[in-house]
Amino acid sequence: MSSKPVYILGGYQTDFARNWARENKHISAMMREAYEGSLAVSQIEPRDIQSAFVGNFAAELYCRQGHLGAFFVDFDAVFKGLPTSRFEGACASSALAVLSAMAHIQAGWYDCIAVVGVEQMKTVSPAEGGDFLGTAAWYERESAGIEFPFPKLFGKLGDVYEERYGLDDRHLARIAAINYGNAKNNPNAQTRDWFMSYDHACQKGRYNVPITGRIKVTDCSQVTDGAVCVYLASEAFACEYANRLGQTLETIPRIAGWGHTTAPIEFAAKIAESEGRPYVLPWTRKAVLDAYRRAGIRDCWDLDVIETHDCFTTSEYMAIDHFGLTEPGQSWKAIEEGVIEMGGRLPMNPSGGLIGCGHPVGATGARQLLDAFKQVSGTAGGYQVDGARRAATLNIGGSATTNVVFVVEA
């Protein structure tokens, strides 16, 4: 791929604490009231888009829809034939939306594109939602029949952890409290009024229930409705957009670099390949490693703030040493000293994560992005890391199947 760069001019998410059908708006509303709020806040006009990409995982099952990228078209006059493509990769499928918009923009084809993010999730039950995230592992061979599939897996991974280097469960509930702390300074979260503590998220009980093995409710990314349009453009855009605004171009923040693996589907045989290895999921690792050498950094302390996957908290554990703020095994380390917290050496997640802000599960990698743009923007309000000029992303489908790492700097 070319080294031009592409830059990202900002973007709006919705509020991820609202019931969508219990509003009885259909997912093209969600989409709608993204990208109306982008352009209010990006200063975009639509004559200015030239393709709109849409990252989604599952609609058809949540909402019995399919090809949203034609739902764009309906949202101004001047979008009539406008070329629109939809995206799918489990949990990264907007992740996977951003690295075909960058490519498109590299290859000159376009300067100006709307990435959305969009999931609807609270159309169906609990388990019948649970049987359709499934889908994003090997269905018939590790979610068909059984109850809430993923949050069996990365408990798997939880264990493995435990088999290879030892786990205390106190260190996942202290992932689940600073996530949970962060979401309140966040006016978009899910869980910003709810309450948390870390004696909470220890204990296993009525108000704390057990989902399977070590995973208990505090454990668990939130089921969420939400949607995300974020825009990425070329230079020469960029450097004419930043004039528009009276800025500069060196103002603007930038995607550096980026990594994208693909790891084997079963998280069976992700662990098998991974024996006799320092890291769990060395496909994970491989990406991070390659957006690093793409952005030309040495490692995560040239980061500021990381806003990374944590569907569950043994997702989170997993990303502090394969970010490389330990040695592998050694995440306890990060979290005991308070590495990950606001105002440590190198904050996770301050939006909250999946945990606190919510997993719209389509539309968590842009959301992530528009994180990551925020703070090194300085525009993050309440959860801004001080200071903060470059940060990274991890995005994953399925049991980290898909992997998509970005880095951002302004």
Given for the second form:
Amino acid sequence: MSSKPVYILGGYQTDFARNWARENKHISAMMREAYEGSLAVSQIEPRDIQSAFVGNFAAELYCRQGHLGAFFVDFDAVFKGLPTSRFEGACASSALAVLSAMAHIQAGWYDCIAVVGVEQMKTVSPAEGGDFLGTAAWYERESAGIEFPFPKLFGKLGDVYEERYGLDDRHLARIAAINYGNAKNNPNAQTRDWFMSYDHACQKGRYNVPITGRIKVTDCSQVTDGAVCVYLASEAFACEYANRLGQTLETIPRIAGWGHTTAPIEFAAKIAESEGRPYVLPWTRKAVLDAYRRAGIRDCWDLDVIETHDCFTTSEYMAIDHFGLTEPGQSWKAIEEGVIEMGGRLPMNPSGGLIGCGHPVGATGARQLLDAFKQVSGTAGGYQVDGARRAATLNIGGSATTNVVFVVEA
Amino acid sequence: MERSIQTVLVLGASGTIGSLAGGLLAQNGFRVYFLSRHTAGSLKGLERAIAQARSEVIARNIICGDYDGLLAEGCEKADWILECVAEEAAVKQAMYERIEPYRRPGTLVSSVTSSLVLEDLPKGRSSDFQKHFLSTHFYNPPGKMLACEICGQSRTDPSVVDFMADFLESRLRRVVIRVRPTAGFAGNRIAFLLFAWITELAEVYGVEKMDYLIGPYTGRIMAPLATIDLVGLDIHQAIIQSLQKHTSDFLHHKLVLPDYVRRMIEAGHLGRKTREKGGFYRRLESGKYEYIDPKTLDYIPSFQPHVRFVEEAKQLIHLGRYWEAFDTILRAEGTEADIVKQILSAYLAYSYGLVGEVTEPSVGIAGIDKVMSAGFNWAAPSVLVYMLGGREKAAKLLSGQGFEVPAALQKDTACEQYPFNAGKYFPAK
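The structure above corresponds to the form predicted alone; please provide the structure of the form predicted together with the partner chain.
And the full complex, kicking off with our chain again.
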């Protein structure tokens, strides 16, 4: 990457199994816990932080609260007057906050930025929450009057695969089982104590209810409350920080590459656009290739681990070929050969992903970046991929409308 | 000796803990015999296990039957016999006598008891039985409460306890707490003393007021008297009586069962299990609650208690400002503040005071920390010390409330660690 490097100094994720409405907590309490936890793990000092960028999708709907950046200044007396901003791009909200923070650091505006991703979703019924999520699509055309618009859209993604390449739902069940299985090793994963098996994921019944089309409950990511705070820094600051910790700059993970594209918001338009082309979602593929190019890597086999957006099993199925693990339409091969499993050639979602770890919409991009940081710094604990030095993330907003990819290395 | 567990026999599978602990085993791929007096009871247990897993596929791993039909087969096939029958020594001992002829040498046998004298239970059984006998005290419901206290008796082979601790941790995802074989082990010993104390205070200040003052904001997911309703007043009584009989310590005089609680039990106000009659609480059709008046045993409507420092603390917790909330509590004055400080102090004094008696001294407060958070959903004692501002402030609070500061608190370092994710134990309620 020709532009100035941006470093990741660590961060903290709240326990995604918590229900903050049941705890009677304000959304800012979640942000505060993420922030305070991140100070404790990263040994950043409050005075180091020059700005805070908050990624959030729809706090106005879920919590009747906007203007989230303003809450950050309440977290410490030294933050009075601190410049803060809030970013929205559906499920990719905090990835956009990261991109903007990178740009500000590269432009020399700031040396150390706190990026907070946050979403509180358990404040409303599943039906109401499903309707709120529908605003991430073209609401008038794709969501109005539909109970769960996104399962429907991502069910259609599976249908497109089936039509163009063939799709066996047992491969989707395997994706679900892998993600739930990985989540068991992640102490902050929402489903870590839930039962799941491949057989259960294959079954339809009272405990695995079909939602719409081919999508069953086990194909879906979770409704999650969660926040993440992660620190990005310039080379000068990272150098000083490394010295402070008795480390060298080389040990500090950095964002080596990024990709960012926006596809047409309407799913049907995306699919029409890709008709006759190898990739079902070409703008997602482009974001991946841009990130590879900027990171100076040839292909996915230069990566050690991927944290991808599996809002549904179909989206991870899509990510497998779009990252290049297989030829277009042949994601099933990577699943059958165990490539994406822990111990496989290129593990996907050791954290459990959105299906296993949880999907607090506006926090997911930051969570993925933090997990990439943990992997390449060897601090992922029970879900560490041995020897990982380079990781990629894919965070998508809407029906793969906003696509953000990062490559992180140490 | 090389040990492994493939097949488990659950005795008392019609009960809640038997069926749910057995269900956990089935979820994790083990073959499990669900036995009780009648097959119909075992089948009910199976339904409960399926509901816990939220999946019917676990039924493939479960074989249901009754003692008359499948006891011999189950014992012969089992690598572990998990006994969950009624919490009476005679009932358990009769069951052990019944299974002994069929049990293979080396098969592990564990009881879910925590309140009976473990030493007495396997008396009369073979040496091999006694060597392989221990307690595995699951908390209820095991799908949500991950704590499992474990200990052997004097004749248990230590390697059996080591093996089981590792198995429970690695295969069943339990938070294992190694305890000493004292009545109530660690969790019930501490929690039920505080419950008893609060029932005594409720006689003076009322049920609603006590659960308001010692509510979730003080570091517990559920208020204390509401928790007794959940457990059942009859069970509460049995545990208190066992602790009265088998323990002795500096707070033994607080292990009380007030007369009004006895009268509640006699009148059938046992808590949630007697929904119509209620317990400390009674739920109305409207969804609202009434509270029992300890003096008359009549149910009275809520008077919506409102105490300024409590409301201020809750508002701070609502915003995630936990440390400031506890500072507010510490600065508060008056009868209500004294009650809150007294109970918080008692929790710390008793927990730290029992280090070495209920858990090994070498682990410090860690074992008790684990059982109170993973068994009761209470803030661990060391977390509470952190929230109160550290060891010195906590010691000052204890002294002010007339407690001796336990040595284990004076040298505790766990309370200096940042309490990651501890906010979940402090709902703003």
